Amino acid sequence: MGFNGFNVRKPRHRPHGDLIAVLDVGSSKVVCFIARIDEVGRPTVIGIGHQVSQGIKGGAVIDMEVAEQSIGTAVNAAEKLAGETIREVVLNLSGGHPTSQTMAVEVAISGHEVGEGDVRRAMRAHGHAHVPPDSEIVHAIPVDFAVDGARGIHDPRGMFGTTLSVDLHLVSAATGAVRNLMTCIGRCHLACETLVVSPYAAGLACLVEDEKQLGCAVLDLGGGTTSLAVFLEGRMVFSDCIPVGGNHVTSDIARGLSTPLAHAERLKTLFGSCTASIADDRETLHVPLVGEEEPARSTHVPKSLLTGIIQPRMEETLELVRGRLEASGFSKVAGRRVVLTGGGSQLQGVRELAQQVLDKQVRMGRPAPLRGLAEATAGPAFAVAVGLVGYAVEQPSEAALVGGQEEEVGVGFFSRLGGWLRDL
């Protein structure tokens, strides 16, 4: 069973002044930007609206109406602020342990020429993919063709040949972190016109062409996952999750400084480091002790002792990363290049001891500019939005190929020349 199960509908083209709505519900954060698309098919963000994230671990809900509450009142912002209301959202999945997997399919032409009908026939076919079980595909992407035999063909539709090959990338999700997160959305007043898996959106919004066709890596360091995606000939060809992030880095700063989550949190963002410096140790840093009210209780410590609470659960996190990459075999296929987004990313450090755990090229990545958003808004803690916003505009390949249409389309001569009467 696919999301059509779920209402999920593919991006359709986009006119004129018609809205975008994009919702990324992640473990630390909750964002909505609304954008409306300009004469010549340009985004500019109207609406703006985030929230800190509650109900939601590890990228998946745990509560369901304190979660409800965290994406209304995100969702409400940014209405308000666009002085719009919304129906449906493009959606991020940053949980539900997504798997990856390749699929070969072939399908017969029979001679005449491909058209639309046959691409999605065969793209179709992946309903007889080993998908784990209670788990649903949230993506099938092309990413080779072949025409009897002749491989490296990004378009066949036009050519002619007797059979027609396509190797899929799946990726596929756990159903009930899914319809968990669908129900939310629902409880909002919302539907889910399409889902996107985080690090898709995060490659999307954050590397550049060559990057996407050459070969990279990306590495989105959430708060309750960090997740990777590797981009090959311009297409998502690997994906995978790790359920660790920057709450856990968190979490082991107030238990090893005995300090509120709240200020451990602000040390980490403002003093923590993932390397150590010879100025460590000179440097101490005020620390409030958990459950003490007085001020005069606090204590002090070098900086050097936070670093080595932050320094081995970053190696920890980059080295699962590295094993993952390995053991899937794509780490050949992403070459010497990584970029780094998320909100972990910007943690001080954090690209010299990924080039040094992952031993390639490490750079940070922002996501590319959208009209409209603020300089606050616009670093790599949103990438995963700006993400969804261009995904939802420039309609990569498996919706425009699948092209959301449930009926079966055959591949006889009034099949071909209904799709042809439909694309005129």
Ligand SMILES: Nc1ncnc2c1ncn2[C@@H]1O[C@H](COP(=O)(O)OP(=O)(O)OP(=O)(O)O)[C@@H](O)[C@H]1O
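Numbering follows the first chain given and starts at 1. None of the values given here were measured: they were computed from a predicted structure. Think of the rigid core as the biggest set of C-alphas that the two forms share within 1.5 Å after superposition. Compared with the form predicted together with the ligand:
Once the rigid core is used as the reference frame, the Cα position of residue 161 differs between the two forms by 2 Å or more.
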Second form
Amino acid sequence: MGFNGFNVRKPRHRPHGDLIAVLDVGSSKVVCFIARIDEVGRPTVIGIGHQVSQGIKGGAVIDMEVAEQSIGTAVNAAEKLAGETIREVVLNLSGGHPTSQTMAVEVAISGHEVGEGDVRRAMRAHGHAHVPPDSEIVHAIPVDFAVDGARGIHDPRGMFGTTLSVDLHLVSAATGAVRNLMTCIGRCHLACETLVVSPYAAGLACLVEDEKQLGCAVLDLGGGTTSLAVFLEGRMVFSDCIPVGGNHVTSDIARGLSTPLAHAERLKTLFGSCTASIADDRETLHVPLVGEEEPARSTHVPKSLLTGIIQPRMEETLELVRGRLEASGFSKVAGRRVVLTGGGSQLQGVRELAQQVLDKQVRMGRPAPLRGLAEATAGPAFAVAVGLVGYAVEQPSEAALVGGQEEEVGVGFFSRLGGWLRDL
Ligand SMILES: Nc1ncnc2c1ncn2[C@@H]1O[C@H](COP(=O)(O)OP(=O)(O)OP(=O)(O)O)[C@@H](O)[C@H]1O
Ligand SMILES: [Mg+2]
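To complete the pair, please output the form predicted together with the ligand; the form predicted on its own was given just before.
Let's see the whole complex now, leading with the same chain.
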């Protein structure tokens, strides 16, 4: 099956033979995909590397040295398979608490034809005004253009009027977290081509075109984070992130049952569920105790105890998501649909629980099939990595910014936006 998940129009920036490298630095695992663009502009994965991540917590680097090691190992494995060396990666950002805001920008165009310069002027006038201190813009997505108040314009170039306005969706994240990640990547001798927040990539990978157009929320249930994005009319209009994920469920189990973390993880993935069943009291689970070497020193607990630990934590996490979604004002826009993905979405019963808590129709989202990707790396835990490939191919209409200084930010911002407008 061809690569059709991203509505690939034409390879705008990626010529035949071009290499794409993406890196998902997650709290549980680091994934690197290397893909090559074929003659019709589709990516084929030629190298895969993944590795349990260390030194990453809540999506952010907390130990530079060990994080560098796990990133290096994953990248090396992918390079070896691909027979290529990579220098630049499309990189995900889960840490630094990325948050959204929408900003309206207006400039006078005094009756002349709208050109690229006008849009650039609009950005320059107000581009940085609303960004919180100590944070930087990761995404700047024009969600709507209006000329003289007539909204709903996708490309304003060539139109006449007196004022041009742009609704910009800005996603900004803590500067410290962004810099730490960049430094870590730099220490692996890699540069970051673009930074993409996790739920954006997850949405690109898992939502079908109709969902993106009509309005849909995607929820990436990760190890250290739970993040969400709302898509409407083909664009991401809102995103948020909660620093709680599947790893918290695992530590709850370890604590609650006094069992080692590794065993708690095993119990969760094999027998865990977020919805109780009547059989739970009859079924017992073998639980080795923490710090005990002898297998005899273990205990048996009813499965209901395990469910009783998992369910409240998952419920709480989903309630937080509901709260963020409602506070954002985008809950209605997202319609009645929610798509779940990420490693944590594999927890039994999570769909039913999400349906209950969010009061929406919930479906499980597997990433769109990517050529060359083995079954083992095509599951929901790899949605972000697949979405990053999609992002690299599609180059969605936005001005993404990476880098430290204001000036650099500005330059990247305008040149990317200019590039996008030229290519429209
Ligand atoms: N079969 C399963 N059942 C339940 N949970 C699972 C299963 N498989 C994986 N998980 C959980 O998924 C989580 C990891 O998900 P994922 O790989 O998406 O995280 P990550 O991308 O590394 O982290 P993050 O995005 O938060 O930085 C872990 O908490 C793990 O326990
Ligand atoms: Mg992730």
